[in-house]
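A single chain comes next, written as structure tokens; it is the form predicted alone.
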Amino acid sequence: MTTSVARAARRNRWAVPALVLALVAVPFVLGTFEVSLATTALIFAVLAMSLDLLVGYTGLVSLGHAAFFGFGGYVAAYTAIHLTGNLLVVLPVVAAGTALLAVVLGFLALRTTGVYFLMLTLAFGQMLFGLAVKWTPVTGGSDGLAGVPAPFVGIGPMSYAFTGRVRFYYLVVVAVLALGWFLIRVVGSPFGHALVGIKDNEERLASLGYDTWRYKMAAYVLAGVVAGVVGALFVFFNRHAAPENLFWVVSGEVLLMVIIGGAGTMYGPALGAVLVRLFESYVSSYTDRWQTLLGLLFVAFVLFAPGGIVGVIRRRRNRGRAPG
């Protein structure tokens, strides 16, 4: 027991600086479509671990997480354009946002359990795209919010720019380090023990004392706030804020990303994310039919690893570790 903990412990110590060092090599070895691909990729995963922070680890499954998504990316957006692109300024703003709304959107839709909880976010989310399109002098209607400026730090001369598809992967890469270190965090402390307790037993946890509104209300505010920053990363980089990136797609895609990793584990969704999104990519360059192929890529997961990738990992190494 002793010697497997202390192998596990070496691995976890390696983990992170393999991570950091592979991230960082990333525009070294690759071309410019391949940097590309990681910076939304890895946008992608920390929506996914956020998305996590409520279906794996609240129990609370939503099909509206784009609206934060997609809201913080027009707060970005509205904010570069016509005030400042300066990240010092832009991401409080958009903090503060995307928690307002899910302060209101979570006092209406936590009253209500499962498959009510999720129809009411996935109508939420579709409110606030038709918002979008309809509401063209603030967002531009169906073609978005074009021109939005590169984003930078600093004052002045002493300013930094965000220019270039490297930059900002670079950028990109300091964002998701540090939001999923975030999350980690979170899940691990005893809120996070908590939101796990409210999953396995909410009315149990309430006997004990746990006000367990306020405990899902606190998880749905950082979990909308996470994804909300991200959503302004994904502007930043397309440098357009659209109305898809609030659509129910966006939301159902995310999910998929959850499940397909592994729910609950908060690292698995981040891979899950990545293997959609590379499946997205070079799939679709070789067929039409790469959604169709996705689904079938799911059902399987569903059907043969409903632990998802993160699951498959798992029953590896304890068959590896089975007396032979």
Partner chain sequence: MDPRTTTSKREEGRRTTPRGVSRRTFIKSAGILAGTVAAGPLLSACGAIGGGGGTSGPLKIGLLLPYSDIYAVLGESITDAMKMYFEGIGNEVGGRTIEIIAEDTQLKPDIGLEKARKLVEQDEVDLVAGVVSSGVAVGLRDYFHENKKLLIIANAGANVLTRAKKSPYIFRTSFSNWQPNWPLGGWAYENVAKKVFVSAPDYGAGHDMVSGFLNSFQAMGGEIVAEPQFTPFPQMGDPAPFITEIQQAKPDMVYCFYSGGAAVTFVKAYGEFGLTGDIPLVCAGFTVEEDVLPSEGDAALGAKSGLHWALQLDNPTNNAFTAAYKDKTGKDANVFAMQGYDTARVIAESLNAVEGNTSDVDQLIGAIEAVEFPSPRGTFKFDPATHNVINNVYVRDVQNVDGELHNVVIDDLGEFADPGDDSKG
Second form
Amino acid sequence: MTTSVARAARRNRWAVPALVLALVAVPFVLGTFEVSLATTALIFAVLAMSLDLLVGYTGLVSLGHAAFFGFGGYVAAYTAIHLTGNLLVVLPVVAAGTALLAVVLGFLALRTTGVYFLMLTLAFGQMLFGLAVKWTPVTGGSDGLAGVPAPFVGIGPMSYAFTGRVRFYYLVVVAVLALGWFLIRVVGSPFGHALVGIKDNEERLASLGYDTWRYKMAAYVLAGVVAGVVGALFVFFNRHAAPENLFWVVSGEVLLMVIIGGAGTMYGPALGAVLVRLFESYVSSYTDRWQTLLGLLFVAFVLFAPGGIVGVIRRRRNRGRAPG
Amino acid sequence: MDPRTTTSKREEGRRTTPRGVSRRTFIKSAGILAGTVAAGPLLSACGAIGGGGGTSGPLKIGLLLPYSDIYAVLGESITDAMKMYFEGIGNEVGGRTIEIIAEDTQLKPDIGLEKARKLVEQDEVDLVAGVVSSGVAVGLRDYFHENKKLLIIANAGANVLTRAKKSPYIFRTSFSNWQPNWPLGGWAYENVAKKVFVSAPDYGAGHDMVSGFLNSFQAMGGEIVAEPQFTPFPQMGDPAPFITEIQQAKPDMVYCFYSGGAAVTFVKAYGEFGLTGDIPLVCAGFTVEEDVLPSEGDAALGAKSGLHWALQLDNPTNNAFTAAYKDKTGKDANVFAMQGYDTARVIAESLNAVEGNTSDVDQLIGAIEAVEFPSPRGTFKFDPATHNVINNVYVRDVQNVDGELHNVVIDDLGEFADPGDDSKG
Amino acid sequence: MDQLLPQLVNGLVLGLLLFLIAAGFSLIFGLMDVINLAHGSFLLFGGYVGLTVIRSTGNFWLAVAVVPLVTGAVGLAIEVTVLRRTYTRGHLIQVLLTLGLALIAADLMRWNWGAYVESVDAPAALAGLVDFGGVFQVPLYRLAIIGFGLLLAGAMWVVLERTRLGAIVRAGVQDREMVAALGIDIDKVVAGVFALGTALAGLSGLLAAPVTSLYPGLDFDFLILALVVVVVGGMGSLKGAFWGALLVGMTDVLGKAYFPEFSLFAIFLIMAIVLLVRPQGLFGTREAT
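Next, give the form predicted in complex with the partner chain, keeping in mind that what was shown is the form predicted alone.
Time for the whole complex; same chain goes first.
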């Protein structure tokens, strides 16, 4: 066991620098469209990772994660249009706003578990969607908020604007690596282990003296804030905050990404998100039946590879290494 | 639960801790990244949106339409009619062969934008046409405007695209939501009743349509008997409470706008509760258009609607168009197909005028502005001030013609251009 | 003019329509402990099969007979081939599997029946209006829905509470070996329950069709309504599904009539309130996990 971990670590030593180099290289080797595809895929990768914190680690299956993604986007759009597009202002506002939302919703939703939790998160998401469509003076109604200015950082002449596809892509790469790294640190920390404990057996953990409700709330808020921040990036990329970003279908799609990639692995959902986005983008150009294909793929994973892509890779590796 | 699965799951949980990634490797990689970002300006040339525009080779037309989801019928109708027109002219304009690349936008603005980037940047299309949903159109607007790429909207009617958010690079061959409704408001006051009850879905198009209708109706002295009824969008759910409210308000006339599934739901319930024939129904044409009329059945009888076209509008171009469409698809044409047909013709006429050269965008814009031809709807021409089509508005009446329900034209209200601002609703 | 009385009738109609929509879901969860997110797909599928039968024969009642057989058979096939593999693996797997099936079904149904809105006419015997003292009128078919709903509720109550089937299935889900030791093939019983639940869903879809019409996306509208109803009422409780449906129906109708500003989220609001006061739902005895 020890040797295999060491071997895995040795093999993975170059994984992160290789990933970073690959991400950096994208604009040099691929066209502008692929850069935009990579941008949204990365955004969804972090969104899926943040949901994994709830689904895969804490055992809270939410069908309302789009609420934070969309809400963060609206807060960013509103702030950028009416105040400033300075990310040093916008992102803290988004983080504070989504944290507040998550505390309020979590206070209510975390009273329930299982399917009830799933339904309650769905209900909150749909209520926010309804609010976005109705509250036209603030949200722009069904057309959403268009004309979001390009984001920038800095003050006065010392500022740097993320205009253009490539600059924005690198902004997203930095944000994605930072948030991804942060989430991976979180699940590797004692806090993360406590979450897994809650998922496996909440009562046992409570009997050990853990205030499990607080842990769940912290995970819920954390996941919400990360989703809100990438939601803001998504809106800055599209320059448009749309109510559809809050719709439950988005929540369902992110859940799909988590499961296909492998819940409870962090890397898996990120991979799942990238694959699903690419699948949707390329397959839908060739066939109108892409939803059937995606559904079949999903069902196949659920039935035959519940550990997702990462689970399959691990099983194969372990089998390869097993002494003959 | 199988104990073995539990163990392997726990093992998985442990393996997820990022032992392979030390903080130092991470910082090192982040450093590389930061260096590249600093070099970002050097790359900006590489980030500029290229593609599109040419003088030879196939003429690539990108289509952004919904092919899945609830508006798939609209996407298919527009596509069929466009292809039909292009086939009719030998698939060639300005000396270039036509190549159509169609992409499914669903109804999601972000997917629409992603597909637009694909068409413009990867497929390098000469121009893009389509767009059914106003939400998608509003989301696309800045992309086309800022990158100076041509977009010809074949349906989405949001007023704002012809007003505060109009762009020299965006044309609209369909309608603004104001267009069919403002003329109808005055007509209804003079010909149907002076007191109205208003019902529409609670989203952008619903509000656009209602304010256009009420602006002229109230200016003439018409009254509303209750606050306008705005129903939940996208799903109305059970229509009974809304119909009951109308029944109890006892208005002399009902004005409504609904489309697709909501139109069938609303109009059918209107009939079931006995309102059809009892309280006259006046509506924006989409409510009783050919795509939903067969499903609405007799409940739609007698509904008066304003629109820029009707299946049985009698002119040579329309007769040829509707016959050819039925021949090709086996279905009756609808207003969306007609818009697709005209969109194709706008492309053909303007491309012929510039002899297939799309590299000079301003020249092409000028050619599109100058397009004028006999269309199934009457004479087709753009308003150069807004790039929105000038529509002839007809009043249609749902009648039973030889056992089939059709919108029979009973009045011709003349030509209307969108005012270009919110002064008239 | 006061509209309260007619709106209460509308609320009753919608309540029982919602009970029809939720019944199959509630039955399958109550007896099998399976959360079937493809439930809405079976409803819409039933509606479409009914449409095809009515189009070709013009007979609504023939469709009423055919539809449950078809949707029940499809349900049986799904239970035997895929669903059966998930019973020991927890709710999450079932939720995801049936969600995947629902995605596939939605696409295939749109492919086969198209994206046009299809309306289904009420049978001639149930067409027309019923007049309530000249004050208001209600379509006869809508009143018939009250009858269908009560009939179904009664039949389900008899089967579950007065026959051995309910006891056998519930015992089987708890303890397979014990029931098997009694000489009962529990696999067959469970498969039968799923077929029954999906047959019921198909029939409900057909009965709802004259009111809702049929269109792509209706499957998920149905599903969400069914979920709201059973969550409000308490998962797996027949009584809960019944009273939950009435509460949700009344809330929706009265919300639309008196608070149109909030009509889009009235039913979600009532669900949130119920769950906050009673996390297990009105009549739920346990929390679903």
